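There is one chain below, alone, in structure tokens, taken in the form predicted alone.
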Amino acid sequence: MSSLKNIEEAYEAARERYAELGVDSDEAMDRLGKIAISLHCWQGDDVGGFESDQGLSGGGIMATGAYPGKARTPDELRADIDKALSLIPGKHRLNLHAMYAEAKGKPDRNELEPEHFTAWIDWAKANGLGMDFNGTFFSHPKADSGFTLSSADEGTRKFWVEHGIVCRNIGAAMGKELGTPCVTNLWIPDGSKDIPADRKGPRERLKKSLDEIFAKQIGRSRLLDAVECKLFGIGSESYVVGSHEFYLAYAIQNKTLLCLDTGHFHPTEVVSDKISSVMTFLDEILLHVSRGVRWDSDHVVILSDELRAIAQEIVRGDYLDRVHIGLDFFDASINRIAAWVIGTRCMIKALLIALLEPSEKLHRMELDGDYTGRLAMLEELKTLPFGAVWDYYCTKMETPAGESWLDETRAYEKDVLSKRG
């Protein structure tokens, strides 16, 4: 690792280039100390929730691998959050779904009350952090058939929008309690795995489920609703009823905040094109970032090309107030914490990179029909001394600079994770 002395004289080289280019490198990492990534908690026990001790079974999700030491407690999980949020620069949030619920009795998911998550929402008050939720709609008996809020069987689809009824109650009390709004995302696994003979009826019952699961109106410093979209899952190959077309005329007609998954499209598709294009008529979107190989396989996150034009996307739309940015990947195969870091570190540099472009001289060129100029511009962007303001800005915001980090998540499998069995 660089000593601090060599950092703070890499950044101040880099400051200085930046300058040539209009770009304040200081009013940059200030812009991004204040953005929040919501971290998901079900990378951390590889979506095995704490509803029974089998973890996780069924409904399209998969989490692969069996690297030593996964969370097995409320307790443990926490406590390996806090060691992840240890070495990520920045202020952010938690992603928690309904089946990471404490709860005596084991309630079904209908009955669940705020009062299951008071430990969660504790720990957050504690550590400052806001809270985002989910409904769980997957791994549960009821859901088996493959529909949940589109089921033809009328007891199933009540059970489900009474599930998503408290999950909105439980998002509320969340924000109400953390003093910000709790974005509280509804996804179904709803489809069939080959080509159905009605595609109406399950769209139509599920319009039916989301008006009645939305009919309450929860104040917006409460609570955010989102709903999400989805090309294909296993078992719904040929036909998901909650298609990005579904949700999107559903968002823009009553107003909720539209999921955009980064793998929940076809491979050849990209999230970065279709920010601007709902935004243009929505308010707010959620983002669930990822990285799917072939298919929605929910990867670490990389800094790859397609994260760089989701931030580009952000930033350069000055949609930074109005897009939540969340994570959802889960690797088994490697450890837990380290995935956590990188993901989350790597869409953080991601923004860093969009806050770092001279975005006037960029649109100024492109509206003169420069356009040899605005190639020549993006290329030089790409290697200029991001790296050297990223480390002065981890060192600033008390967390590692540089591969450091993997020498405390390595400490910390050997002294706290390899002690689980």
Ligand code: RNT
Given for the second form:
Amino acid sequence: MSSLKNIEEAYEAARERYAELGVDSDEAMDRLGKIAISLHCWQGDDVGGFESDQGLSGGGIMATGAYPGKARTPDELRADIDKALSLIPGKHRLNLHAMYAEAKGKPDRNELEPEHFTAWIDWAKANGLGMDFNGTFFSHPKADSGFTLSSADEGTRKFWVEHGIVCRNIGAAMGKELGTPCVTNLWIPDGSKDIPADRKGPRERLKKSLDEIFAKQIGRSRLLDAVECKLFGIGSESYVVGSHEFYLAYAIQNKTLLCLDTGHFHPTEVVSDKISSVMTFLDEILLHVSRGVRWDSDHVVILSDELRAIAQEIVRGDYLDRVHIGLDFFDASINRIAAWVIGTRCMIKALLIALLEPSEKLHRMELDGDYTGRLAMLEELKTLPFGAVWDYYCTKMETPAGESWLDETRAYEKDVLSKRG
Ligand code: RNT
Ligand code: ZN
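Since the structure above is the form predicted alone, I would like to see how the form predicted in complex with the ligand looks, so please show that one next.
Now the full complex is given, and it begins with the chain already shown.
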């Protein structure tokens, strides 16, 4: 890692370079410091949860790999998240799944209550973190048929409706306790491996179930409801009930948030281009930032062109207050804390790069029809010294600049993770 002096000198030079383009890098860092990323708890234990030792089952999602040292208890998971957060600049949020409840007496999913999340809420409060929440509509015997909220079996459908309802109460309690609205997301795995005979029935039942779940009005200062679409999953290749069209229409009609998971579309489709489209009709959206690789939607986020484009769209569209940025990936083949740190730091880096854009200049050239200038500028921007601003930002936020965060992660692996059975 460079010395503090080197970091400061490099930053001074970068600040001047950006100023030449009319960009105020100090202001960019101030704005960046106010953006909270919602860190997903499920990267810490391969989407296992604490209900049983069985781990993730069904639902068309899969965590592959057997890297040692995964969190086995809520305390271990919280310690791991603490470690990750200490290596990530800024103040962020925790995104929890219902199956991470700490509940004595093993209540079923439709019996969960806010009190089963007290330890998480207390921990979030002590750390100054906001919380977001998710119903868990998979890894459960009543999801084994592949259908939950769209099930033709009325008992099964009702059970999952009840789960949706209790999750909103839990989200609202988290929002109230922490003084920041809890984005409570709903994703269901419902779909079919092979060509269904009836595409309409499950979708009609899903609409009915959602209407039942969202019937109770809960203030937006406590709870923001989100619905997440998907194109296909493992075992639901031919049909997914909750498709993009379905949830986009539902979100517009019912004023919920739409959750766009960046791994849930055809590989040639990009979420960056969808943001301004849906934001024309919706107040707010949730992103599940992920990285699709061929058929898998959940690789660790890297600083890809698409990640940069997503950040650009959020910043250029002035959507920072209306787009909730959550992460959604799970890699069990590498150090799980490193996975969080890499993905989250990349998301923040992408936002920094977007905030360092000479947006007025670019916009002016476009309006003037100077497409030559626009293309030339966009390419020149790629080699501007944003790395120097990033290092300085990390230092200012008292987190490691450069690769030294990895040494800390390795030390934690040696001292803590390697001692887990
Ligand atoms: C699955 C969805 C969903 C899950 C998490 C665990 O394809 O992306 O968001 O990844 O809820
Ligand atoms: Zn997702």
